[in-house]
Amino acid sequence: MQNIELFYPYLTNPQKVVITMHQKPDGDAMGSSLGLYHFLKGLQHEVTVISPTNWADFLDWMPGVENVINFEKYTEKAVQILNEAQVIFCLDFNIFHRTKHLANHLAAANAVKVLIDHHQQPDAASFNFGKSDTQKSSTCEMIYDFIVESGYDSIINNEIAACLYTGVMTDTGSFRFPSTTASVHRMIARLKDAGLKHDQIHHHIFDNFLENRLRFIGFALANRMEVLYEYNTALMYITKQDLQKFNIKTGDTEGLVNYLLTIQGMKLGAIVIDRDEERKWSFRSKGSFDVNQFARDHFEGGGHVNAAGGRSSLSIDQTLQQFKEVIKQYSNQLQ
């Protein structure tokens, strides 16, 4: 994988560009993709954003989201566009399998592939150009850097600002995580200068759910949480029946794992959700406990030191038992 700066000359000549992201995209994945989309459109490129799956309703306000193609829903159309692409940007993931059924098509595509991502252990050999920086708060911050460092700061407008702010804000936990560096605040100041109305974005992201989600959260906290005080760990599980009972949709479980770390003394929070094809894990930690390595070693996952995800093909009961056995190995680190 060559340095991202060597890709800059491609920006001067209009290309057929595809931008894609990880499955079930969050605010950073969708924000970085749409921010880059508006930037490249401003440079007269022909741009299509393809999401591997659907996304949360609370992202539907984002400028340009109506043009995003859901690969699972419009597979034939998406594959045709991929096959015709000259450049493919891969954002907020660093290995193809994070894109689910899109992965094989990405691997087979003849286009120039560009990685921009902040997760650990990238599959660098799969990309022609790229930048991987685990010190960055978000992929949205990296897209901002890409725009500025390639010499096009003047193109940043309100649409780009709104998209990039969304990802930085969500991935930093509303600017409370250690990844919120001085450069993040300088970026936000520049976006404000471009016309950003940050209060409206907070409203769209956090104040836009249905009643059933709040009742679901209350149910989960009261009935699906277990605190393992001997390991300073809080654990939660959500069954398929729970999801059906409360009519839970994509995005409704977003942030639920963070409640677990609000308990005094907790160093690790873990939640597993029973999906149709697999059990999906989310891990959060405080301090030096590395959930990225924990997820990679035990749950076929990865991410960041303090935030990671994983999966299991076991039943919900079996993977819960697996977690409780595995966590014993980390007693000293968690106490």
Ligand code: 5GP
Contents of the next structure:
Amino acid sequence: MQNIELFYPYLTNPQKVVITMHQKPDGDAMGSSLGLYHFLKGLQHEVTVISPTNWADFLDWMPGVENVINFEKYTEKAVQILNEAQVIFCLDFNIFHRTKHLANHLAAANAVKVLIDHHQQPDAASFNFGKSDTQKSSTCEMIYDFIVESGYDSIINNEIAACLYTGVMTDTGSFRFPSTTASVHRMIARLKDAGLKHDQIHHHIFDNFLENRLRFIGFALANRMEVLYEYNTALMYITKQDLQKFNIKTGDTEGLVNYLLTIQGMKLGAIVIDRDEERKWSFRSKGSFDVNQFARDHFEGGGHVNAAGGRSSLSIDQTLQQFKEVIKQYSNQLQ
Ligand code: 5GP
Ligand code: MN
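Please supply the coordinates for the form predicted together with this ligand, as a counterpart to the form predicted alone shown previously.
Expanding to the full complex; the earlier chain stays at the top.
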């Protein structure tokens, strides 16, 4: 993988570009993809955003989201566009398998592949150009840097600002995680100058759910949480029946894991949700406990030091038992 700076000459010649991100895109994946989409369109490129799967309703207000192709729904069309692409940007993931059924098509595509991402352990050999920086708050911050360093930052408008703000805000827990550097705040100031209305974005993301979601959260906190005080760990599980009973959709469970770390003294929060094809884990930590490594070692996953995910093909009871067994090895680290 060559340095991203060497890619800049491509910007001046209009290209057929595809932008893609990890499956079940979150605010950062969708925000960085659409931010880059508007920027490249501003430079007269022909750009298509392809999402490997569907996404949460709370992202459906984003400028340009109506043009995003859901690969699982429109596979044939997406494959055709991928095969014709000259450049493919891969954002907010760093190894093809994070794009589920899109992975084989990305690997086979002949286009120039560009990585921009902030997760650990990138598969650099799969990309021609790129930047991987685990110190960065978000992929949106990296797209902002990419735009500024390209010299075309006068293109930054209201739409780009809204997209990039979404990812930085969601990936930093509304600017509270240690990754929120002075550069992040300087970037937000620049986005405000471009017309950003940050209050509207918080409203779209946090204050736009249906009643059932709040009742579901109350139910889960009351009935599905266990606190393992000897390991400073809070654990939660959600069954298939729970998801059905409360009519829970993609995105409704996002943020649930964060409640666990609001209990005094907790260093690790873990939630497992019984999804159709697998049990999906989310891990969050405070301080030095490395959930990326933990997820890699025990739950076929990865991510960042303080936020990671994983999966299991065991039943929900079995994977909970496994968690309670492996956590014993970390007694000292979690004290
Ligand atoms: P979440 O718990 O919100 O799904 O994910 C937390 C972080 O871990 C995100 O940055 C996400 O991209 C990453 N992540 C989630 N699941 C996986 C996984 O199965 N593998 C890897 N490598 N990263 C994951
Ligand atoms: Mn991210």
